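Next up: a single chain in structure tokens, the form predicted alone.
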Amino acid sequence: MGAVRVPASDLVDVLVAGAGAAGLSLAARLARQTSLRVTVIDPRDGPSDDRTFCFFRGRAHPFEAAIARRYATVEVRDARRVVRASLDTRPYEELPGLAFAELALAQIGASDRVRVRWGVSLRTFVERADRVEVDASDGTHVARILVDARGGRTLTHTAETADEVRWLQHFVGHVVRTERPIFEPSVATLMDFDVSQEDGPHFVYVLPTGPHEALVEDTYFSSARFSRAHYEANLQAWLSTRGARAHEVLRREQGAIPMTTAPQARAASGRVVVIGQRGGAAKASSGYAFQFIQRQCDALTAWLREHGAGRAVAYLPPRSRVATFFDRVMLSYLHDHPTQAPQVFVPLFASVPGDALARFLSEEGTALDHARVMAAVPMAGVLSQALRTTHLWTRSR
């Protein structure tokens, strides 16, 4: 792709590839907080109703008006016990993907400098000293900064990273309506481990909306995904054991979230910035991403507001070294002891106060929160894992 001559009027400051959680979160901020000219492209025809974002309440974000419900109690289960945690100040929040997208697009639509172009996919791009030239399905776009907010994860693969954990959190979910009232509307089940563990860490996740209705997801941590029929058979079996043999499926979801100790791939220059899942925003040990995407977008917006798009963007790490340490050690431990997930998570929720655990999982924990978590996990095994994986968690990124 040779150098492209583009009239100044056709040059945008920021081109965002991908109108998912990261792309729309960034574009909405840029629309409100900067005077930059921004174009967002996405290969889909428009936003889809195929995902739900959930997180513990933490720092404020621009999309709180779209939160559908909050749970003050969460639980985890295994074959022997049920553990519940109260969340007095950090409720577990549910944000439907379509409601988020509609609110973000409304915020973007208030600016005449930011536009979203659906049905346009990024093919390739070339980085120049002062711009990025993008070959897209509708022609050539030229921007001072390209933000890659497409899904998936681009990782660094080298000889020294050969032993990194490269897992996915993969799931299929059904929003179901049952004949019998089997759900407790005020309680979110984060992990029900009372299912087979033979294919790796495996649990059912339940977000009720009423006694007869809930989002129920069959979820695994592993490197390989299964056929849709596999997850759906598991969902049917789980519902049957809970007394819901007759039920209606109202909506379906599916996804795969990166859970990896591997460092993210970084572009050759600061003219290309990678955010969202592709940029390492998904928390390696849990798969939670939405809150961390918001922080990533806050940091990038602050940079662009201060420096503009005329200079390369400095590397903005998606999380702290302390958080990276905990993620890598925990994920490495689960990878080497895949049947031990219930013995890690159930005691954790039983031993650590709910708000403290929510702060820790949101990476807003205090030193006391961290100490409580470390005291609740299988200490000997985790410390041994930390020593064996020193080369992973001492990396700079």
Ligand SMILES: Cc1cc2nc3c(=O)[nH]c(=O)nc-3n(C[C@H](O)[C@H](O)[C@H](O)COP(=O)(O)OP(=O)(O)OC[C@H]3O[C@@H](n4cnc5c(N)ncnc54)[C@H](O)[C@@H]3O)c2cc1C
Contents of the next structure:
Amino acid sequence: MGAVRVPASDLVDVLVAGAGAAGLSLAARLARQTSLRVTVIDPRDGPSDDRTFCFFRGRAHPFEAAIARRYATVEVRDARRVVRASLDTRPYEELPGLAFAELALAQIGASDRVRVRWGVSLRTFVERADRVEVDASDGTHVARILVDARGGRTLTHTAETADEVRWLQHFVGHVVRTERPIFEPSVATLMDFDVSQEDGPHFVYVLPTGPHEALVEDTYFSSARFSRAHYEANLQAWLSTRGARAHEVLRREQGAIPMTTAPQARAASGRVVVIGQRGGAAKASSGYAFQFIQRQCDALTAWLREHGAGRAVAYLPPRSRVATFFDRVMLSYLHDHPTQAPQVFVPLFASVPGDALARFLSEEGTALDHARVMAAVPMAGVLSQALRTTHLWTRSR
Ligand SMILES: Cc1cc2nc3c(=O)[nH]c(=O)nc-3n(C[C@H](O)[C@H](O)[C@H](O)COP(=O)(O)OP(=O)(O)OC[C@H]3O[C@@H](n4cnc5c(N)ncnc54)[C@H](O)[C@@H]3O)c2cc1C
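Next up, the form predicted in complex with this ligand. The previous block was the form predicted alone.
Below, the chain from earlier opens the complete complex, with every other chain and molecule after it.
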């Protein structure tokens, strides 16, 4: 694109590409906390009911009013035992994707400076010294800052090495209604490892909403997805072993979230800021992203409040070096011992108090929480992995 001349009235401060979890989380904050002019674009024709966000309660965020359910008990299990953890201060919270989007859009709608344009997609962009020119499906947009929240895979930069772990957390989930009451509504099953471990870490995730109803997800950590039929056959088998001979599928969801040791991309200049899953928000060792997206959006909003959109944005790393260390060591350990996931996670939940584990997994852990987790994992194996993978976790994030 040649340089585009635009009247000042057409220049926005921030153009957000993507109205998913990250784009809407940021736009809602910018609407309430800044006076910046913001446009959000997204090729869809509106928000969709295609995912459920769950996370341990952590720092406050603007979407708490849409939380549908809180579990004070979570469990992990394998063929031999069931381990339950009580969450007194950090319940496991469920935020339906559509309710989140509707609340975010209501918050955005209260501002006349922030608008969302559905049915518009970003095609390419050119960074200039003081702005970014974006070629979109409805024409050219010019913004001081482009926020790339298009989801999809994590971008990586050149420090990547050949022995990088490049896994996905891939899953198919069904919201089912069973004829017989087989679910315990107050307990979320984070990982049921009582399924084949032949293809790497594999578990069923169960989020009950009643004795007859739950979201049930067949989940793997590995490098490639299977056909939909593969996960669905696993779900069918899991349900029938639990006594649900007849069931109805009310809703389906699926996903493939990056789990990688590769360092996070930094855009060429601070005029383009990458957030959300594409910007490294997904936690490498678990695939959870929602609460880390909230943190990224808090940090970017705080930057823009303080500095405005006139200056290039400083690099805002998605997580601390300590969290990056634990993620890279844990992920490379699982990668090298792919059938050992139950031996890592079940003892972890058995010996670390629930709230401490929730803090650790939310990257809000204390030094004592970290020490408890270290004491609960297969120490010799994890230490040797830490030494073997020094080159993965000592470099730049
Ligand atoms: C089914 C599912 C369940 C999940 N459950 C959890 C969970 O329980 N807990 C958790 O922490 N994380 C969960 N995640 C992971 C993560 O939180 C979500 O993937 C989250 O939606 C990522 O946010 P995002 O904004 O980066 O991407 P998305 O929410 O996917 O949004 C990306 C947006 O960009 C738009 N877009 C694409 N191309 C363009 C373009 N060219 N121009 C403009 N816009 C574009 C898309 O239409 C989309 O709206 C889940 C993911 C999935 C898929």
